[in-house]
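Have a look below at one chain only, the form predicted alone, in structure tokens format.
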Amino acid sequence: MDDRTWPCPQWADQCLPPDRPIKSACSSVCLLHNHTAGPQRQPVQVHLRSSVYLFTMAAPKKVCIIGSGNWGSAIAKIVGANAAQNSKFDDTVKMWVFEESVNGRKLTEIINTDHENVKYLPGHKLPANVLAVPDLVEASSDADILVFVIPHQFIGKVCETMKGKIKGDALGISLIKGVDEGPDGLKLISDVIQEKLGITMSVLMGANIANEVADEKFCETTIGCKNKNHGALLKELMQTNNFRVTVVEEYDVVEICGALKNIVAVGAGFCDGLGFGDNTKAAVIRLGLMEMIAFARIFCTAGPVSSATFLESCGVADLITTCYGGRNRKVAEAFVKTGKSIEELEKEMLNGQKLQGPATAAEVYLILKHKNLIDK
């Protein structure tokens, strides 16, 4: 057979050395076509140009999404569809759902029966292979890839529940936008997870308003990952034609951008509430970006802090979209106009979702105070 009639091109791409293009092979190649019936990959001998290669097909990676809010459900739509089509990943994607009652029915039951998160992402069908699980340990214990997407205020409790009950070699990726105030100042959420669970962490941040991602409107995002192989695998899990992924190594800068932009968005919302106009709002965004860069250059010590990372989706693009379309801007505007507290407005306007901007601002203030940098 030639390369046009190769029965399983995805396995050819993964297994064959790049300097050995497929031109002819004996009938034993057809064994590749039959292995997909079960999850265990069997060694297959492929005779190619009189040479024998022995391949052991790796077991597909099991994925668990920790969180099921607006953004978590939008990501579940992408991850579920990709996992169903890519043999590197197990078909079933588990999603931990904090159990709630919606119109007299359990939310997990609704998701698993109707394939829709009617509370947090109404109007969008989730892939049938996304399985809602109300027990956190049950959802995550056998996962090879853990996607964290919950409000950053809850990460400590979640990690304590999972500690010692997950695979030690699991890969984690955080989509959580926020920082933690540690005893020595700033702590990234990915670092908190890594320390508590002992797993390798990456991050994903970008100009990604959840409803627009779920609508499959084109956008970009950034994965920050120190390991190139892990980055390539996570890109395969996340990328679609309309959700384009760039991988960079400065994971700490990517994460800082995702946290700090919510503070700037609160300032942009204040501008809107006060009627200051687009010129003033543009100044707040520009000055906010400069503050973000200055902050990162002090606190991101894992490696270099390049200006190029701020030009990725995690930087200026996420800042712009959040300052015009995000929930932090929306609630901050209402704060000025109504005189109600942030807590009241969060309950009234966000349908159970949580704001990140005000909490992150409070934590950043304490971090700066601890470092005697308030004047900066």
Ligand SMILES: NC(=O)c1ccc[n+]([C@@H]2O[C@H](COP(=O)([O-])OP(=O)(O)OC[C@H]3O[C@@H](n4cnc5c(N)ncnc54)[C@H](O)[C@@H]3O)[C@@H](O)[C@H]2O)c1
Second form
Amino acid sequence: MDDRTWPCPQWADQCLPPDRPIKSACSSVCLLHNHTAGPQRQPVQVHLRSSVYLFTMAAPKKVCIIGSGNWGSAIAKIVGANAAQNSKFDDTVKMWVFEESVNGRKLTEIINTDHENVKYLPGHKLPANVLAVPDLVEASSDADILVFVIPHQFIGKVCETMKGKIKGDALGISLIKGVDEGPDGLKLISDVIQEKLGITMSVLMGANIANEVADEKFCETTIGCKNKNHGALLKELMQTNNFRVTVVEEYDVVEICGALKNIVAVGAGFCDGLGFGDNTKAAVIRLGLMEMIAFARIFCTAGPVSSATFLESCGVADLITTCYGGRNRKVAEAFVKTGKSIEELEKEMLNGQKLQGPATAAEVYLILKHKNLIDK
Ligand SMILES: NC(=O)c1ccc[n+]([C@@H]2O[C@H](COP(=O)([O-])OP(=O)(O)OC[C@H]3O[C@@H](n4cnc5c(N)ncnc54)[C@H](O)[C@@H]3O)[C@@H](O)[C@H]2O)c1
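Here we have the form predicted alone; I need the corresponding form predicted together with the named molecule.
Entire complex below, previous chain first.
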């Protein structure tokens, strides 16, 4: 073999300065492209300029997206395109789809044939390497990276189905906004997944209204991740020119922000429904942010709770966008104007999409009651 037949496509030209000793060049290239890292190793024997070297090359990581709603489909567009271009990831990205019939056809069949989720993200093509799979275990069992993006009320059942049937060293990342009200009070959704499946979890939250992300309009997002290497890998999987990722360590604060802002958005919607102006809504947003910070300072006990995290996309930016553009605001406004119940409006206005704000408000109320903190 010569340089040109090296198995890494990025090797030739870029990475082997001709004046550099072969051995050090080899080791820096392999570290650069992550060939020596990772749980699965495939030995690769390379004959280079008359010498023989034995390398290990990490197999491309298989990615599975658990969920295919509005946000699940928008993120599939990004992850599918990134995986297709990056040799660290397997080309095929499986997406678990909760099967349903749309105009007499199965949604999975529509996605795999027409490459569009016509129910939850109409008008946007998904990359052809995104494969819709209706069976959850089949979709997730061989994945190295699991992206959880379903409405939080379904996470318990989904984890039960996956339990014991996935790779033990898989990495998980949750894009789910909400909290769980367990017997001991607050439980983050990422903690629920970690406990049930025994995998290491990170989170991604931000000012990311799915349709705008799918339109490739510029936005920022925040990954909360304790492990720097995992954070870097997940950033490579998620980031694009128009979807800029910042990684922070305070994963629990990032996740709490994502859940609580939906409650504030319901308040902002009431404000709009009652005909109050922008000043009043700004007050609701400011007071809401103060309460989010106070709540995080009590309940995020895994590490520090720094003000800087609230200034990331997951904090103030997500709060603002949700209070102006999100579905929780919209339905809350209609609740005031029509007098219909939230359940009725969810059915009428959201075409199968789920509301998170009212359910999260109920859960947070019970959590505060449990801790005798209702007064706060
Ligand atoms: N849509 C957004 O703009 C956005 C942005 C950021 C984060 N999020 C969060 O992402 C998560 C997923 O939201 P979404 O917008 O992708 O979903 P969605 O509300 O658009 O769609 C609902 C999804 O739930 C599925 N579903 C229905 N019944 C089910 C069941 N019994 N079991 C499992 N799945 C079932 C449907 O098939 C559909 O895929 C939520 O936590 C949401 O807060 C959404």
